[in-house]
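A single chain comes next, written as structure tokens; it is the form predicted alone.
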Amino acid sequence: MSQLLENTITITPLDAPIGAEITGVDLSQEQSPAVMKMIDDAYNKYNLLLFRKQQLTPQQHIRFGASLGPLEIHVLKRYLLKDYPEILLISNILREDGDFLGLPDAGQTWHTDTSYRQKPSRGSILYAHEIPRDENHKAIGDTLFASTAAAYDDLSPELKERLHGKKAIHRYSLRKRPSDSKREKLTKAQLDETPDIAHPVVRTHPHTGRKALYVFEGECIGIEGMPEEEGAQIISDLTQHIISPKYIYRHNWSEGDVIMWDNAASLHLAICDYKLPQRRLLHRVTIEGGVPF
């Protein structure tokens, strides 16, 4: 069911467990409180917004971002756009000088972004300029996105409880890459810049209230005051349990499209089906959160 909102903005959700799409919004405008609030509340809401067949420059994409809170400059520096360092490039395409022009491998193992600094991002809005398509022209490279909220109202009374006031310990370094990553190790400095840090496994939603699961393999490497075999069987369940199909929705990417979602409450993963001459070129900026609790 889809509602009317400012006269010719629709919401309709997703047949998923997680998000909902926005037309008639174009996002290279400046939008009104009235717009900014539904969207903002649909956001809160649905924890996933897709805008289709928009078209930003770079201050137009930092513009609307900003509009939602601070937003964030990544640590890896050399993956920023020229000019706008608010915008990460994600991207397979080679430089002039053999170099990626963007994070080639972003996102391949599921994740929530920026777990691993005490204040997470609230969310990040992606862009896709330029998309990999097949030999018959379907578009490839595909993003899923995990539903962190459905997947915890799932859990029994029983282990609800034991996961209460548990915090999980997140180590950048130590994050999943794809086995074929060409991505360079963290330096001293980008390593001083992300320590380890303890969030709760079970994240309270700072605008709802909702309650989700704040917690995966690859990057959380244990449970404050639990044996490291106990807790990593439970982070590992729990990964398994959230990465469900039900609790999935998958994006088959066109260009111009836009999507924002709520790392409080979600986790995704990028699908690399694709390699060159299948170019991939997305746009990202990422807007401040705070400490989860």
The other form holds:
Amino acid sequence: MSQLLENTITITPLDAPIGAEITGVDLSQEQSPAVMKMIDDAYNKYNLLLFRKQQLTPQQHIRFGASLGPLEIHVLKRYLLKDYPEILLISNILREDGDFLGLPDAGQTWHTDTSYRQKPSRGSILYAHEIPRDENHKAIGDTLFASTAAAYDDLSPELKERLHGKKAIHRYSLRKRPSDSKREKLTKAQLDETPDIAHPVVRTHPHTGRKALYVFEGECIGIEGMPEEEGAQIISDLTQHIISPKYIYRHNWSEGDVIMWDNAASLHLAICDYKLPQRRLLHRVTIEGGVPF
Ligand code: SIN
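Let's compare: the form predicted alone is above, so bring in the form predicted in complex with ligand SIN.
Expanding to the full complex; the earlier chain stays at the top.
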């Protein structure tokens, strides 16, 4: 059911365990405080928002992101948009010098953004510039989003009790990359910037109070105070649970789509089922978050 606001704005939950589509908002314009509050509330409630048919300049993208919180500058500086360091380019397109225009393999394994930081980002706002198409002109290069809140809700009371108060250790260098990833190894400076960090296995949404799982294989090396094997088994079991199809929304992109997701309640995965000359280019801004609790 759609909720009608300010005559023309609608918020319609997606047919999925996460997300809502908002129509009637032109993100290139400065929004009134009432509309910004409506977007912010919907973001916290649905944990993923979709806006279609947008046309944003880098300044407009940054302005919209900054109205939801301070923006982060990504550690991989070579893929930041020239003159707009708040924008991370995600792209498989090659520049004239042979390097990629953007980060070519962003998000190609399940993850939640910057969980290796003391204050992981609140979420990102991804804007689709170019989307690859298959031979039938169908858009490919989808992104999957899993609701870690819905996955938590379905745990047994016994498992919830067992996880209560536990913390998992997140490690940046553990992150898996696709086997053909062209990314360079992390430098010592980048590793020094990202020491191991413990976060609650079950985190509480800072705005709604809803609980969500915050532990994942490929991000967490163990659970504090638990024998290594037991911790590893729990992390593996919870991972398989979170990414079961019933918790997933799959987004099939069109140019002009804007999606913002909430790292306090979701994981995401970019599907790499395309290659040049099929081109993919998205612009991303990332909003700072608080310390998970
Ligand atoms: C990301 O994880 O930020 C990238 C997602 C995508 O490219 O679809």
